[in-house]
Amino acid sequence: MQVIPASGTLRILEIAKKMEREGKKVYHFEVGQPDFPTPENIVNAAIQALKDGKTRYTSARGIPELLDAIQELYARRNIYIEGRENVIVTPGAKMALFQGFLATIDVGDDVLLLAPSWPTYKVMIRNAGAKPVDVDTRTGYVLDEEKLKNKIGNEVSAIVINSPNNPTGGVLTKDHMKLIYDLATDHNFLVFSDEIYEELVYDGFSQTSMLQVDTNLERTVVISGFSKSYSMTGWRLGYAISSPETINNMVRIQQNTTSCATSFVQYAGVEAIMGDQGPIRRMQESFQRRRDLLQQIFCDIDGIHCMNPMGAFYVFPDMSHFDLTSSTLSELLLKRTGVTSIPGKVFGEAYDHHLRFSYSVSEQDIQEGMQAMKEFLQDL
């Protein structure tokens, strides 16, 4: 237990209860989940899974309509796996890594991670015996090369990227990835890409996966699943796509824990490729929307600089012109105009200047938090 934390958003979360039951307004720009209702026809089509009495424990790897399912959302990007054999279904991404982690990391293993980078990482990571080493990006999550060769040592045994990226929203472009595969090719390490934000992408940009480079999975463990793209977070259904040799060794792990995903919820994820995506875009567009206000109230306040982000749904400024602590500042900010934000100290050590806050919010609370915000900070 001495290597599971406490969460670093703790303290805000508290304050922000208390208030709340205070009869105080709270603007919850923390929450890092879509604030839409899943879509109707995925709901009912776990409805008619459950009536059908799809309620019974499945195959560890997933249910076979699912596995295709997945096969044939990649096939539409031009991507080629084989569903029965380069995946496994597991109840959230959050388990797809964990057992990914655990399949192919030895103790005493480095880790590297492209930084700043979500904090639960670390904390599986080390959970595998291993040790997180972070490798800070230049402003929008942009790789830096120098670093990463500079960080990479006999020890190093996989590399985690995250593209679009918690916290920043910002994407790693094609080269980049493909220069980090080289790298992996050329050191003997495996390649975890987090693309759990994947669909989430704005202005045309299409994001590349890890998939379109590293064609025959040599390298490369894929997690994404359902939580973001489809508004799903409580439905907890995600996936890894990776070697047949990696997915049979989390196969044999989800054996031995969780069993399976849950059965009724595999044939909801079924419906969620297959059927409308009408919804989808719909909240797209929604986040489209707001990320250009939120992005644009952020540049007319004096002295914070926030670049514009390409994906999730997230904004990561840089508020050290106001000389504090990104934990100072965020409690600061929520006891005087009641906006939660994620200290950046979280997401790594040299983010302590910068805070996180989600757009998953409504355009009206975007609207009133951001300008009570913008007048607190124009006065400090």
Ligand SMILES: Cc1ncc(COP(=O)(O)O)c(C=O)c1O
Contents of the next structure:
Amino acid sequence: MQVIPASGTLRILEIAKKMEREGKKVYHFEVGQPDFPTPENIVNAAIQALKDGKTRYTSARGIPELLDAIQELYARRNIYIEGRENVIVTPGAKMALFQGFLATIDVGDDVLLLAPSWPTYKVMIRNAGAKPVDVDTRTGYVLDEEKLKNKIGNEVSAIVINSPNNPTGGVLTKDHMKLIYDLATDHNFLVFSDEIYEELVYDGFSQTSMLQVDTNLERTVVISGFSKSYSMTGWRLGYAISSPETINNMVRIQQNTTSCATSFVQYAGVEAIMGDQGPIRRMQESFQRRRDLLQQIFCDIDGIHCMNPMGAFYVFPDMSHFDLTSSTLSELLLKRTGVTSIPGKVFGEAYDHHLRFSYSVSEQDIQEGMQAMKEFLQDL
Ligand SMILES: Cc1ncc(COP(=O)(O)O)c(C=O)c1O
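Could you drop in the structure for the form predicted together with the named molecule? We only have the form predicted alone so far.
The complete assembly is shown below, putting the previous chain first.
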């Protein structure tokens, strides 16, 4: 339990709950999940699978229909995965990461994290007996080549990258991904590429997958899932793509832990990929509108730099102008305006002057909440 800290956001959420109990309006900019219902065709596919009796254990790797659908999903982007042995379906991307780390990392290894990064990586890496090492990026998750090179030592066995990125909304360029891959090849370490936000990119940007860089899957483990792209967080469905050797090791772990992803949820996953993509496009368009709106309001606030997050549904402004730690500022902001945020420190020691806001909230809440925040910050 020493490597699993209490949640860094507990205090903020407790204050928010108390305010709501007192009848005060809270603007939930802290959430990390889409606010849309799961599209109806996906829900119906799960119901049908239940009616058809798809309620038993499946193969630990996943049902063949879903393994094939995942390959089809990538083929649409001209990324060709060789066969079903390259894929494992898991209960959420989280489980794919956990199994992936356990399958590849040794006790005592160093694992580089392109920071700022989702805090769960650190907990999982420590659970595998390894040591997480932050490699800070430039504003907006832009790779700092020198910083990365300086952190590469003999103990490094992997790097974790996450583009589009939680918390910044930044994306890595193909050149930077190639550079990371080349360094991994030269120094013989693995690349974990968490691409869970791959469908949520804006302004017509096309996200590079590590699968386009390491086409032979020699040293890459790609992690993704259905939570964000299809608004299926509670269903728990994710997957990993890697070499047959790594995937087979993950299958062995899955056989002895969760057994498989939930049977009827896997059928819903097939529908998510193969069925009508209209609802998915509409969610993406809605996120684009919200991002544009939020960005416009942020650019209008004195003391915050304008940002142009290209993906996911987060912004991570630098608030150092206000000279407060991220948890103090986050708490003050909530108490005075009802706007919740996540303190930047949660995402890495170097980010204690940032706050993360998610725009997985209605346009009306963005307008009202950000107006309240603007007035508060002006007074501050
Ligand atoms: C970067 C990142 N990876 C993975 C996940 C978890 O995905 P899943 O719901 O599929 O476990 C999240 C959820 O917040 C995330 O932000």
